[in-house]
Amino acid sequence: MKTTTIKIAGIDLEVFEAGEGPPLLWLHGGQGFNPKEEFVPPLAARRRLIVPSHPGFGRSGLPEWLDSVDDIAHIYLELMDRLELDAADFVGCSIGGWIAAEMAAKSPERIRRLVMVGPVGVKVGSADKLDIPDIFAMPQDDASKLLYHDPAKMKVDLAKLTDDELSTMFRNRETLALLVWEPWMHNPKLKRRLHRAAMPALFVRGESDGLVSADYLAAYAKLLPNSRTLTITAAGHVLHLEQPQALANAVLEFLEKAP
């Protein structure tokens, strides 16, 4: 996997790339992206896998003017121009799914097929209740129970991380809070625009996901005219870490399905 830096709108954007074949843009979730993650090899074996680090995540810059997911959607449409991609397949995880949804509503012709993995970004429930639990308002152990099927197995030993890894982890968390804080985890206007996203879409959820409920995923999927849902067992919100092979298989099967 090679790493390059591409300047978009004055932002130094870190972009990972591996493999050959039809382009697949992977938009990571709030924990950022690690090129050593296990889902990478099976996807890169069949696809040109392109993974940008969102502004403020990894080594990508974060200018003062950028404060919304909508800003990132515009940046990634320009990134596609720079990479000379008229269209590509997309996988969006959690907040990456929100970014992908914004892009699909703006320029649906740029997305051939769309996979949404535990996505956030819309408000489907009552106004007096959060659709997505506030992970910043609870102890980390409680948040981990919502994120993972097996929290003990996924627990990170902070003492074993390097200073750079710790810095990246906390920078990712700080940027996530900036982007999703107000209104919490959604763009009020997005659900009014998603009818334009008529590409084939697959919404995927881990059976033990405590953030994105089955009802939320189903309601989100109904906002797109050509979508279906899939549940993967023995996984929580962070599917690509707990069930990387199952997720990669589901993604490839959907993307390579005959029209």
Contents of the next structure:
Amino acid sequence: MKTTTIKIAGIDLEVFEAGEGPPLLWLHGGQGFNPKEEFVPPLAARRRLIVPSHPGFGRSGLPEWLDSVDDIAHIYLELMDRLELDAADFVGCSIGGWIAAEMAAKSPERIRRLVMVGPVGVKVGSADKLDIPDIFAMPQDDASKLLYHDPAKMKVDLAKLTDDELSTMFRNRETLALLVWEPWMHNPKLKRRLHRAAMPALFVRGESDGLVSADYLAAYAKLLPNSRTLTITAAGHVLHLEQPQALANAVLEFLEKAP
Amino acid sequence: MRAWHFSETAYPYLPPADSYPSIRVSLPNRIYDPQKGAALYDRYIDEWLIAEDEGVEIMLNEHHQTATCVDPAAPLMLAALARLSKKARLLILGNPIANRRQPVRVAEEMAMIDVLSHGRLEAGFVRGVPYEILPANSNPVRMNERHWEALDLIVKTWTHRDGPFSHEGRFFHHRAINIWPRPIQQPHPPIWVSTTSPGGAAQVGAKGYVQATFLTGFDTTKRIYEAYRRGWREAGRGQDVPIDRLAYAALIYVGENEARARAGAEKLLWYVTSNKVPPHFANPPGYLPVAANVQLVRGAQNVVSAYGTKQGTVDGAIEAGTMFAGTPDQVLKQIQKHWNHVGGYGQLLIMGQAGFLEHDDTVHGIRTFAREVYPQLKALYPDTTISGFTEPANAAAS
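Same protein, different condition: the form predicted alone was shown, now please give the form predicted in complex with its partner chain.
Full complex below, order starting with the chain above.
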């Protein structure tokens, strides 16, 4: 287990690695990545797990020119070059799924199998309704109800966090806003580009996810020619926190056993 | 010293505050009655013109999706005032250029008003309070950078004379900029910028623009002015900062006697007490720096929304330096005390109307100030006064 810094396009990227085996890139969601999260050991037990912190998240730098998910997709294609990975399996959570989808649209050959976990990034519904509810325009408690199956259990006491942890949390939030603000949580072009992404793809959501609806997930999955969907119970949007083991099992089963 | 009558053209006819979560952004506009609104516009314009008759200048600003300030297109109101008024300076403070997609359009609007008013425009630019973010669908991250690129582009747009020029910047892109009309005032109308932070003030000082700050009381105002003067000196503008470069906005009500003054001041507090805004509108991600958000968790107050808490009484607001209210003598003393504490300013922005302060009382406040207080302020603080006179001559070097 190690965390290194890799310079890509002038950005110091924080990259966590653990385990051995076929490479698996994990693209985290809007809350960032914490190496202590429980999904890490089961995946690292069977895979070379590689988790970059997106630019502006964790300890990764954020250059002034970077302001889109598409920018990050380009950076991660270059990261694969640097790691000498012709192709790898991918798990993308929430906006991490969006990044993975942008990569899949550009270079489908570099993604062997793709798991999308509560992914955002496309617009599939009508113009008069947000596909993804605006979590920044509602009280924190309401946002938590959309994010979690059990909000009370997932509640974080901010006063108990260190200044360093708080700084990372607020910086992650700021970068998330920078990336997803307009158009809200999507790239209007992406759905016209995903038909080339023919790798096996699994779209997963938590049954209680209030951000990514079942309809949204199904419509998103349909944009890729070789995809299917899965629902995990007793979980909301942040599956890796509420159901880490079930998510890890689903990921490994899909990557290793599915036809 | 110059004084400005500032009205937010508020719409006060609201249901009980506990029946809605926010007076800004989300309050349904079915509550707004356009007929009543039209009468209010008539009235507020009359009050600006009465202020002009009394020798006070005119100031307005812009907010969106709020009952506190029904002036979402302030240049339109300013255009009306440009034709209705005759001699007053016309200050818009300001254009929220970090939230406007076309700075060149803003430059055009301001140039038109300068010409319409025969050169009476004072063009202010503001970053905008956080609850302006959602109405503008504006990204709260990197607002400051957008603000400065837009302002520099506007100045160039005003002053460029030789046919189209192009701008390919970080946020704004134009192939052929060549506005008609250009402003009357040369090289361009006076520029004002508001800020609540010392960092921002130093930047404004370096440019030499007029720095305005709103309801920042004694110590915060002092820090902002010190930063402005430091920025001014470090940019090589000389040791002396004229007081007309600095502006302070306060709730001000002057009455002929204490009872009338107190009654007016109580009504002015509507500005503060009605500003019910939940945290998700008051602090969108990226609006405040990360370190400031950490401090908020540790118990600090959000500067932008703090004045609703401890200054909700007339006495508290006077003590905090956010309100000057009383008889002419009392108000003069309050202003002098504040003026001396912060190092001096030459522009007094009078938030002199709010909520249920009715027309007659508003006019009484304007007239009593203009006739009993303003002449004394002009005598005490002539425009040639230097701000920060108590600072050592080598302040720029320290």
